[in-house]
Amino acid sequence: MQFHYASDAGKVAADLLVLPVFESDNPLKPYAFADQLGAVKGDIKGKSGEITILPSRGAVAAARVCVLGLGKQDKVQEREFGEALAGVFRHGSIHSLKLRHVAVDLGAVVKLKGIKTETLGRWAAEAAILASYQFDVLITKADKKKETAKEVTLVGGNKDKLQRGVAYGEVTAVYTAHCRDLVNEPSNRINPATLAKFAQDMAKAVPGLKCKVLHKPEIEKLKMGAFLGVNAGSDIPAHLIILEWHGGKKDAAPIAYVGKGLCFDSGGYDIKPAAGMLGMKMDMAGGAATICTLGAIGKLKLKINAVGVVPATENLINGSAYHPGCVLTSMSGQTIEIGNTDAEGRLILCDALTYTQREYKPKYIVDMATLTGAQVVALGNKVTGLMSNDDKLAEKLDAAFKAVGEHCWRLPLPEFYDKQLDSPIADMVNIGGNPGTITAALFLQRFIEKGQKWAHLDIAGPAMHDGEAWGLWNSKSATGTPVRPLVEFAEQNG
């Protein structure tokens, strides 16, 4: 998607002029042409998300005027102008009518009070992109591709600041974008061997990105005893993906981020039904957030230090498979009861942190996966469940997620759900009981070196949206969270 810029929106030649409104009982009003619209009053309302398309009538150079609802004025700032534009961008007639460029007036917005132009080419980029968003690569049918628009011109505000903002935005759209694809592909082409090359050739496009994968000889000298207990059943080889940035002081601790990337889970000899595998090919989310997230990191060239561990592989049924009942030697060196083969994530996640924690020393780490479906259950498909052992650390985070309109809600750790995890023949059990995410979260927090600031997101709803379009979500996908997140996270605190 390409980016122009103009002064004077009605000389701009677009397909569609999108006329930003807020709502009143005339409100076209600033607007000295409405007249010309032939628009019947009383049918706009300027209420948030409102989407009304008229022929310009030869008022503007466009051929069609959208009229986009903002809602009070008082309450609009650029995260309530974003969310409305994407509705712009995920509209039918952008489709059906072939709107290939498509112009905004900004003229209202910045000079509402508060309003950042910068920010304000963020949100603008960020919708424009991730409301477009599509995963059509396995269609080969070209009637059955959406059409979208492939320029915006943005016009009025200052054009440096607005250039500063679309070239952040268009970056951490493009890694949620990226993010998004892993998550949507089918695990027959995104597995832990092709999951670990796309992040090689990511990093190769990104100078100073670094990455390294480890293949199940190292992983076995590290003695990952969880991680490869989890990969037993599966032919493909466990990989651990590695990515660092060195954007910050060199004897900087990094932020660390650690995600789940198990590509396929069968749920093991505790066996999902069906209907519960069907998804099972999105549990790499926590991964494919940990690897986009790097990404875009080192895109913007932040001036921190940052890694992403991924542990990667599938859990399924084999001879070797492990089962219920089974006692793992984590990396840690901890031993671990196997409750339920379903509960396989944890034992990945926790390997994985021990290795991050020594091999970096990081200033914080979090961990990030499609954990629980308590989550689910607890927080629905549209908030993150957040666990810290640092209130801090969960302050920062909570401030990450409302900067960039994501959505997240701090679980407690009490000592007393802890006991549950204990196991009368090893350290602890894998599975804890009720209440799941909790439990889930305090068996990765027995894992956490003293003095580590840590946090854990459960992102088992968030990471597939399967609802009505919402925010900068697109209906039925991969929503590419929590990348934007943790980017402004990276940013703010590193």
Ligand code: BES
The other form holds:
Amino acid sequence: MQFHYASDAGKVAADLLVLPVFESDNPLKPYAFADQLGAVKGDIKGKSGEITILPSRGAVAAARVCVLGLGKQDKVQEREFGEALAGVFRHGSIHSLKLRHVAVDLGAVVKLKGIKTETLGRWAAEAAILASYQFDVLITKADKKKETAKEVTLVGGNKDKLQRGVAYGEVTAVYTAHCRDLVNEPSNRINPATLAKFAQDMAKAVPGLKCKVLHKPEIEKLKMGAFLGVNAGSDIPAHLIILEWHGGKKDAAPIAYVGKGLCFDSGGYDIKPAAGMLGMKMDMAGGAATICTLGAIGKLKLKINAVGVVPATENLINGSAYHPGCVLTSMSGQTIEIGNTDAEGRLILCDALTYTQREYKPKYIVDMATLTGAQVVALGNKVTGLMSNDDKLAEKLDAAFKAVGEHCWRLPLPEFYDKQLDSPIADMVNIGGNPGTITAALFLQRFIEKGQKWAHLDIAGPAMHDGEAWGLWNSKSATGTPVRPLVEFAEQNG
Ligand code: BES
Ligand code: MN
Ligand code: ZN
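Okay, that one was the form predicted alone. Can I see the form predicted in complex with the named molecule too?
Then the entire complex follows, led off by the chain already shown.
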């Protein structure tokens, strides 16, 4: 997507000129040329998300105008504008009328109380890029691909501020789109080896971002018995993907992100039914988000230290695969009885958590994973489950989600449910019964060392969005969450 800037909306020769309006009896009133557009009185109400495309009839240089409803004026901030604008970029006419160049008149919005022009630029870029997102690399018939906008001209507002915001939003959006690609890619194309290769190539393109990949012999040397147990049934060896960004003070403890990189989850010997297995290429969404968040942090040159750690493997079946009743010894030394081979995410994460704490002594450690089906039952696919051993950290994460227009909800970690993880023959068992999302987090908490501030994000639902397009998410696609919230969190708290 290319971004340009202009000061006179009437003079931009775009395919479509977006005119934001607020809900009122006569929403088009602020536009002097409104009468020329020929809209039937009363048709346009200005309600949030309302889109009306009209021929411009020479009123402006653009061939068509798009009247974009933003809702009640006193409720409109940058997010409301950005989310409404996203609706324009995914509108059917962008494809059917081949609208390549979209201009957006910001005049009415920059004037609103409390609006920051830079933040507006950021939302405009994120909306344009993320709402235009398509995963079509595997479609070979050109006529089956949707055409999307390629150029955006922002009109009005302080150009320097807009440009700064757009530069930031381009990075967060492009890395969110990379994350979507990784999650949308089928698991015969993105596997532990190709995921590691993606991280290495990504890091090469970002000066100062370091990527290191530990292979199976090194993982064995580290005694990551839980991670290796899950990997045993796969022909592709486990990879531990590590990214480091040093943008802060030399000795400042980093923020650590740890993501579940389970490239395909068959369930293992506790095999999933067909319907449950079908979508399980997305089980590396936490790992993809970790990798792409580090990419964005580096590209933005944030003045912080951060590290990303991704245990990558498949959960498959062969003659060497782990099975119910096995006991694995984790890197921490704690032993784990396997109650269910489908509760594999916590097994690869527990070793990655131990490694990350020992290696980096992080200020905060935040893991993210498509960990439990129970998260989808509890919160659906628009709200991430947040669990933490630290109230302040939980509040900061909640604020970061809100700032970018995404949603999380904190679940408790009561001690009395932890007992459900006790095993008669080992230190613990890998299934703790109901409530599934909380007992999975309590399992992870057993690997958090004393004094370590930790949070866990269960994104089983939000990683993949099947419903109608919503916010900056498109329908039937990976969402790329939580890349944008975690870049925001890193910037505010690193
Ligand atoms: N990857 C799944 C969780 C999942 C389910 C993600 C649905 C996205 C959509 C995870 O590895 C899993 O299988 N969890 C089990 C745990 C159970 C066996 C304790 C689950 O949630 O059923
Ligand atoms: Mn599983
Ligand atoms: Zn899984």
